[in-house]
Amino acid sequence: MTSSSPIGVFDSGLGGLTVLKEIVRLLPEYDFVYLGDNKRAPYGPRDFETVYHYTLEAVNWLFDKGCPLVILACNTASAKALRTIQQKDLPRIDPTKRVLGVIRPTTEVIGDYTETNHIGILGTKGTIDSASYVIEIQKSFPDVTVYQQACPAWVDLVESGEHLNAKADQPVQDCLHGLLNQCEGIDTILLGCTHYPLLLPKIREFINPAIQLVSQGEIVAESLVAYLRRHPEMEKKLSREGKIDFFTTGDTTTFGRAAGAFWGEEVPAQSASL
C-alpha cells in the first residue's frame, strides 16, 4: 500500500468515539481519521437540511483526506444526511466510495434484545423526530413496539463532563420517566446517541436492573467487519498501518482533553475547516 486509505469516522462531536474506540477494537491493523464538527455541535436541534449540508461537508473532507469509505458515527446524521449522500450525493461525487451509518446496523439486531416486544429509544431530538428508528425496527421486527424519548440536555451533559455528577441526575431522571411511562413493559433501551454510554452508570441508578441497556459501539463494529467481509474490494483498498488521526472544527486542545472521558485518554487532536 503506498499510500494512505484510512477508515473515515464522523461525528458532530466526541460521541463518535465510543463507535470508533469500538471499532478499533475489532480491526486494529487499520488506519482511521476522525473528524468531530465540535465547531458546529451539537447536530441534533437542527433542521434536516442544515444537517445534511453539515454532514457532506464533512463527508467530502474525509474523501479529500483518502478515506474510501466513510462511518457516520452520529445518529443524526444517519437519521436526516446518510440516505440522501447515499443515493444522490455519492453517484456524483464517486460510485466506488461509500458512506454508511450507525441505525440501520443496530435496527437489524435490536428485535433479538427484547422478550416483551417493547423496545424504548432514547436520542436527541434529530434523530427522535425522525422517526428512524421507529420505520427501520419495523421492517426488521414488525411484532416490536418501539417507544421513543428525547433528551435534549444529554449530550451538554456529556460534552462539559457534568454527566455523572449531582447536575445530571434530574434531566436524566425526566427522560427515563418520559419513556418508561409510555409502557410498563419496556425491557430493553436503546442508546440511540453515541454520546450516551457516558451515561450508563448515571441511568442504571434509576432504572429496573432487569431492563437491559443497548450502546450501539460494539454493534456497529461488528457490522462493519461483516460489511468488509462481504466487500473485498473495499476491504482491499483500505491501507493497515494502525494509525489513527484525529481531527476537530472546534478547539484542538479541548477536544484532545475531552476526548478521554470516550477514548480513555487524552488524543493528539489536529485542526479541520469545514
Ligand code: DGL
Second form
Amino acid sequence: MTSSSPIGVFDSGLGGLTVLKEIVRLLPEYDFVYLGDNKRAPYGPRDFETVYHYTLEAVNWLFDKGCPLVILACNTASAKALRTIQQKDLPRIDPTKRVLGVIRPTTEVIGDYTETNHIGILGTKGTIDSASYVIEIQKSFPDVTVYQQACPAWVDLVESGEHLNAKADQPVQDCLHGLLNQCEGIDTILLGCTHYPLLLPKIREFINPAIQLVSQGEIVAESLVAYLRRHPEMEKKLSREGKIDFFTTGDTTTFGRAAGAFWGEEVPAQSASL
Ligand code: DGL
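Having seen the form predicted alone, could you now give me the structure of the form predicted in complex with ligand DGL?
The complete assembly is shown below, putting the previous chain first.
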C-alpha cells in the first residue's frame, strides 16, 4: 500500500474550490484533499476564537489525512487563525508541516493591478473587521489607498446556490455602492473572499466595465508554485498521482452537486466530521 501525501485545501464551504481549481490547473500532477466545513459556514460573522478553533480542527483533520502542507483557501480563516496556528500550534503539532493562507500572496501583488492607486476590497465581516488587507497592502504598496466593504449576505447566497438568481441583485448592488461611494477613483476591486468569484457574472451586471475585478485563485496558485520551488524539502514529500478527494462536513449530495456546477462535472463528495 502506498501512502499518499496530498496538499490539503480548506475553506468554510464551497468558496475554496475557486482556489483549488486554479491550483490544480497549475499543478495537475499533485494529489489534493479538499475540505469544506459547509455545516458550520459561514465563518464571516463568527468571532475570532470560534474561527480559530474551527480552523485548527480542520487543519488537524487534514494533517491526519496525511497532508504535509495545508492551504487555508479562506480569507476569514487566514485573517483570524493563520498566524496563531503558524506560531503557536504548528511547533507543538509537527514543526515539519506547513499551513499557508491567501491574504499575504494577494497583498504582495495587488498593488500592481491599479493605475489610480485606489483599491477596493470586498470581504466577509470578519475579514474586513480584521483590517488585514489594509495593513498588509500598506506594507507592500505604501502609495495605495485601500477602501473596504463587508458583504454579509454574499456567502449565504453562494452556499444556498442562489447567487445567480434575481434574489442576489439587491445585496450585490448594495455592497458595490457601499464600496464605490467611498471613492470615485477605485479602478480595481479585489474579491477578498473565495466564495465571491462565483458571483462574478452578477457583479459584472452592476459595475462599470472599466473597473477590474480581481479573484484570488490564480494569484494563490502562482504563489504556491513559487513556494514549492523555494522549498524542495516540502515539494519532495508531496505525492503525485493526480488524485483529488473532496470532503464536506455538510450534506455530500448537496456539496457534490454545487461543486459540480462550478467544477464542470459533479464531484463525488465524502463526509467528514470535525
Ligand atoms: N470563503 C471564505 C473567505 O474567503 C469564507 C466565507 C465565510 O464562511 O463567511 O472568507
